[in-house]
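The form predicted alone is given below as one chain in structure tokens.
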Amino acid sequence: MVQYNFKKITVVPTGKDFIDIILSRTQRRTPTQVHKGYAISRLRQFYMRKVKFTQQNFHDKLSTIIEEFPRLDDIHPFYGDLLHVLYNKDHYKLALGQINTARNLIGKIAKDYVKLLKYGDSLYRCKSLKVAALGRMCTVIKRVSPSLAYLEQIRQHMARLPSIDPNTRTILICGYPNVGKSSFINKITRADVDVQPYAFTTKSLFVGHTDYKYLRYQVIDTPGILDRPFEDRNIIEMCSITALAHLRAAVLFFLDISGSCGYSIAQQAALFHSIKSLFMNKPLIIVCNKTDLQPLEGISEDDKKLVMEMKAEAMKTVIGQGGEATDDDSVLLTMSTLTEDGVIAVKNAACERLLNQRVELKMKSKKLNDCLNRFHVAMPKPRDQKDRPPCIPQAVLEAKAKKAEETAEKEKRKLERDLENENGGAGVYSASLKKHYILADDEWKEDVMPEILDGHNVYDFIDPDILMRLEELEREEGALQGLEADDDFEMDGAELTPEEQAALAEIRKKKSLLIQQHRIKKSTAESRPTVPRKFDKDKQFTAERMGRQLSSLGLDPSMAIDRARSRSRGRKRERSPDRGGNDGLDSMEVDGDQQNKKLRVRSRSASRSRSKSRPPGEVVPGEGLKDTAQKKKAIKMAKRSSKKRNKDARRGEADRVIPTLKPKHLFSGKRSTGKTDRQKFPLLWIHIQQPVASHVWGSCIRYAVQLQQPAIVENLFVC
């Protein structure tokens, strides 16, 4: 079975786009560098791989533009028209005739440049000619860029068309416009077909699926259709009448009896008249919706006959399946598509018609000969006299009759449209909301209800239980307050005896150092600010009071007191030995005052700066590792685990690195032949024109070695 997917054609480019393409590619896929030492017949090669390579590259992208697009003599007919009545084919085949000139064309171009290459003498000869091939076949795409717009306009809206199987079962509904058409599609399927109170509101085709005996059908919207000569028809009027002349369907004809669509009974028969050669040999079934509207019923005698002789053409259509003239059930039927009224009968009637016609279409093919030799039926023959009738339940017969008494009762029942025309009409008869009320007599449904009486609000008393509810809720609130009362008791001593008393103070005590303790943690040293010694007049933070605390919990006092007395002391610190004292400045030689002042100031500052210094490794007290080796081993792993890390980290602008030591743009490109080494890079000539440090010097030659580059670093001044 042939499926069409029009959702997969390749996008059209416009014409500089695809000059773009091809030339981009061209410059990607084939050699870029040639110089004057080569041999001619080698420059001649080097250009023709040049044209011919573009010719292949225009030549397969045209190829894919036309054979992708459908071909309307190759199509199913159905499709054919359609494309038609949308596009106008004549400028269809147009477009795409352009297309095919355009590719004959680019490649008669390629074979002339390259037999003319052939002959050329020197590298400007052969570079003109590829110049001139190129840009010819340039042109020839400039001149085709009206059809490859048209085409891509064309893909684009036959990807937005439905996904319609010309050979597989389907249901076509219509009709007029606003007769509720998209109402029952969207009742029988999923589709979501946009339903509005006005005239062509559909305005292509639409498509639902549904399933009937474990068969799936599709159901085709049509838009509505008008009454008048073929040539006046447009374009959404033309897509209904091309699905109705060329898909074997099963034809559902809406009729609005109700008028509300703003069309006469009359005017709908009409249209099926002139449009009745459409549905020759198609199960066709008369639909009047709107029934909640006006009955079938309650239209006048010469509408009856109008659709009396609608009936009888759709008759025809059934005597001509081979069925009888008396089944004409199946052919006219009522429905509402506001109340789901005769939706679902609709529906099994036109599925079931539309499968009697295909299993005989197959029954009279040719391929039936050859199934029935595969199978055997076995007729039953009776083995006695005996009269065995179908039993049937005496429950099941009873709810067969209450059944067809309540259908009966539903027909007769009378619809608010009858009891407002038998009331006076339209403003001066109003519907009773409370007369469907569910109470236990209905003499209570027409009762006025009072909201307020006595000063209360009704519907506050209405509950019979309320008294016994609003005790419960009382009983629930006190046990609640109970246990409220029991979570915050305090014990009072008065009634304990002087052991529980003693108990209970101890117990306090306690209770109040825990307390303070965990207060005390909070507020370590680092939190609360350090207090001058200026300012404690009082002497509260004296040496001897914390070594009374000390001893009195306990604790030897001596070595915090040192420790602090050693602290508070100046931190005058002798020169090392390693630094052999004054004797080294007694050897110099120095002249003045001024000399000595500067190299003491330059000493202090530099004792200064290594006493506030502490190795790596050593321990703190308090960082919970046991020694130097320990610390070390830590200081490893830590480093080890945010190196990752910080190799994935971004990097700024400001960051001191290069991000890549060797860019691609940089490093990689086309070589020369019988090379094998990379671009070669100039000479890093690094100038220093003031006095720098040690480690500036360093910072050049670190930054030379990464880019991999030779490097002279000249410092021009000299000291």
The other form holds:
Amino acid sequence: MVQYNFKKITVVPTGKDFIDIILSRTQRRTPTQVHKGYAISRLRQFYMRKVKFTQQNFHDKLSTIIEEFPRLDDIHPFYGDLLHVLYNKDHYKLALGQINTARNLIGKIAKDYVKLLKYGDSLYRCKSLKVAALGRMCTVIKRVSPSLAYLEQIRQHMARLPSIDPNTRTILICGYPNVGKSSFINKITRADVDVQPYAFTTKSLFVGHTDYKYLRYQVIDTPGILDRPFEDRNIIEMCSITALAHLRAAVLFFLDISGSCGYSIAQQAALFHSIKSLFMNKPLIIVCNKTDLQPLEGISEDDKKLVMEMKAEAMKTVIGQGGEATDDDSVLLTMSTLTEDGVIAVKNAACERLLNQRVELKMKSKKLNDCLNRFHVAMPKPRDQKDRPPCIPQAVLEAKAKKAEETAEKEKRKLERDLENENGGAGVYSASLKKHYILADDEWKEDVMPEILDGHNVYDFIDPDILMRLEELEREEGALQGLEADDDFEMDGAELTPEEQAALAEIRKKKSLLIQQHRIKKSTAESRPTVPRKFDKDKQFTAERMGRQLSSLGLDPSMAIDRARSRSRGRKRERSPDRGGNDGLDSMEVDGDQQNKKLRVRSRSASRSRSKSRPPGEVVPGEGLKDTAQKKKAIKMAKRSSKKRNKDARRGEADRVIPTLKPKHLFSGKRSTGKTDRQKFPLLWIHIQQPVASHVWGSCIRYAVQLQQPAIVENLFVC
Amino acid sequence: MPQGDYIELHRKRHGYRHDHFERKRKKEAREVHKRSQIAQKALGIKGKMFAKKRYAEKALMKKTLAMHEESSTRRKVDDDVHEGALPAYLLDRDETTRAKVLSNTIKQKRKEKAGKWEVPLPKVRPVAEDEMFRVLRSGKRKTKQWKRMITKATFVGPSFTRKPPKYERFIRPSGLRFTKAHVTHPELKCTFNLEIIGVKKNPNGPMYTSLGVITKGTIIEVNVSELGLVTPAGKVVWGKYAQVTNNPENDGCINAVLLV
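Alongside the form predicted alone that was just displayed, please also present the structure of the form predicted in complex with its partner chain.
Below is the entire complex, every chain and molecule, led by the chain shown above.
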């Protein structure tokens, strides 16, 4: 089933834009560089490609336009007619035809010029042919640009058409302008149609959807139709006529019996009779609207006769559809959209009639026979004649009854809002808020309340216990304030106990000491050389000190000291055996001594009057190198690794250098035989008849070198 | 308003934003700066296209401004001397003018005899032979070089049949044969697509005329029956001469100007 979605049509560009798009596409997507010196076939191919590419693009884009626009003969006749009414079929077809012609013309141009390009024998000629070809294609498009503009406008309008499905259940609303069609559709669907007092507010078809018996119905609102001969109708009216003619829908003919739309019932009846041919085979309901202004019984006799005539016509359609003897209500209905009285009834009647008609038609059609044998409605067989009504417990029934009572009461109860409406509305009526006061004596409700009595403030005496309550409150507040005061209470010396005072003094002393020490120590790296802990002469941070501190705290230090000792084991074992056997503390001392020894050694060497420099290869004991050769190699490797790589590919010492390009000895002097230009490029041609061993080559080259003619060696061609 | 016009519907119901018009005005005022920025920053082909478009716009703007600026002033008009008006002291002397007329006719007759016509393009660039002909090698070993292929546009006529391939020296490829020309009438300034009847004269030489080669400056005869021209005597003119104004081999078409 074709989806009537005209929103999917691609945008049609204007003539100028079209040309720009295609030409810039050609410029981007084909190779752009070509030189005079290329082979002629390559030049020709280059330009032929451009011509063909442009033609292909034009062809593609024009084809999409032609294909995407709907063909008025291929779509549902409703849409075909609607588009004809709106856009004029001939004009539309002409525009598309012109686009088609343009496409063919461009194809022909491309073909001709590609043929001509085969004879192009110079770059200039091929290029001019290509320019001529593209220019002609663009001229074709320029000529067709009004059609393109027209199609673009149509496309924009078509995309905004309401999506009406011509095959589904539809209810059509028609009648004179201003009778209340749009109000009705606003009431039963969610379509937000403009309702205004002037005629022809609705200028096109509007769609809304509504539900009935779990099925979705389309409701189509049409612009008002005037009673005119068919030829004189304008586009807006033709839209409604088209809808009436082509859609299989239930028709609701609206009648304004109050005459407030500006047309009398006679005129409306005349319209009805003129278009009744369109109501063939459609369930028709005549709806009398605006009954709040004028009830149906109150109209004049002539009008009533007219209405009855219309009803008779409508009955005919009912009978024609299967002869059901429906009652009057299904054909002539009254309602008022303002008071919403009878709106739902109309909708239900229309939906019911339509549904019945469609079901009947489907039953009669042949397609249903295929499905019918698949349906089976199973009804349970009654096993005896006993009547088994539904069982509702008594309590539930009582609760339901009570609820019903309450709702009835609520409805009967008069609301404040009703009171307001009665007494003049929102601005006029002011509700008396004192109405619901609960007082000892009801007569006091309207009394004016004083504020000062006997010099006292009335509000101070509203409660008999007010004084007591005030006292409690004050006490609470005081307590809260006291708590807050406690928080930011500063420590005075007098508040502390003597032990606390002593502790405080200790803490302060220690803190100041630490600060002083830190200030002494605090020097930046620039000002003082940092001495690592190894050379900590003060020997402050020994394990012994740690042990003392821990024991002063009351902890057992042995475990910690062991751990510390194990960490610091970096010394060779042989150094400590003569001191072995001491307890942990002393061995730390040993370490400290060791350190001291090393320091002493250092200072001894530093105290010499003259510093001794070493030769580069001398092995310093303790460096870890075997001998001089190894050290030299190590130095070399270090230097090589730190050499900077020649990432810029600059000339290095390994690159060949010709010190003199024209050495004088080669370019001077007379020659007995041979031309002088041979001197400039001294060549040595060696013709060999048999393969020659490599050592012969080597001797050759060596001989050349001996002649001191490196130029010969360089220009040695082997062939 | 159709159901789908949401923008208009919203505007109708709720009106515009409170700052809508101000924003719109400011945006439009900013367009000037934006455009100048684009003009300065666009590079390459885009820049060139924009510059061209902008130049055309500016030229048009200048013209309209000039048009608005010109005011209707009153200027002194110099009466031109009427052609052929004589001063008073020469009133009864008019033999000399008659003599002039006579000599003109004589000149025209002489020109006709000589065959020199006044044409729109009196001088054209001469086309060299190697530009006109391309050598085709033939023979079993492709050593014979007596055949020539014409590289320019040609006209052969409807009853043309080739000579037997063994004997034809000049080859006129069918891709380069034209039958129609775009002929412009110099006074009416409109162009018609007319059939060529024949090649009258090629300025590069009589050989080319006989071969039917059409280059720039060639005089061709075209079928003007669709123009509906009539001689003073009442006969319908159906053939007229036209001169070719472009290089047909470069443009793929023959553009000519009618010689009236």
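Note that the rigid core is defined as the largest set of C-alphas that superpose within 1.5 Å between two forms. Here the structure is a predicted model, which means the values were calculated and not measured. Residue numbers count along the first chain shown, from 1.
The Cα position of Tyr214 differs by less than 2 Å between the two forms after fitting on the rigid core. In the core-superposed comparison between the two forms, Lys142 has its Cα shifted by less than 2 Å. Once both forms are fitted on their rigid core, the CA atom of Pro229 lies less than 2 Å apart between the two forms.
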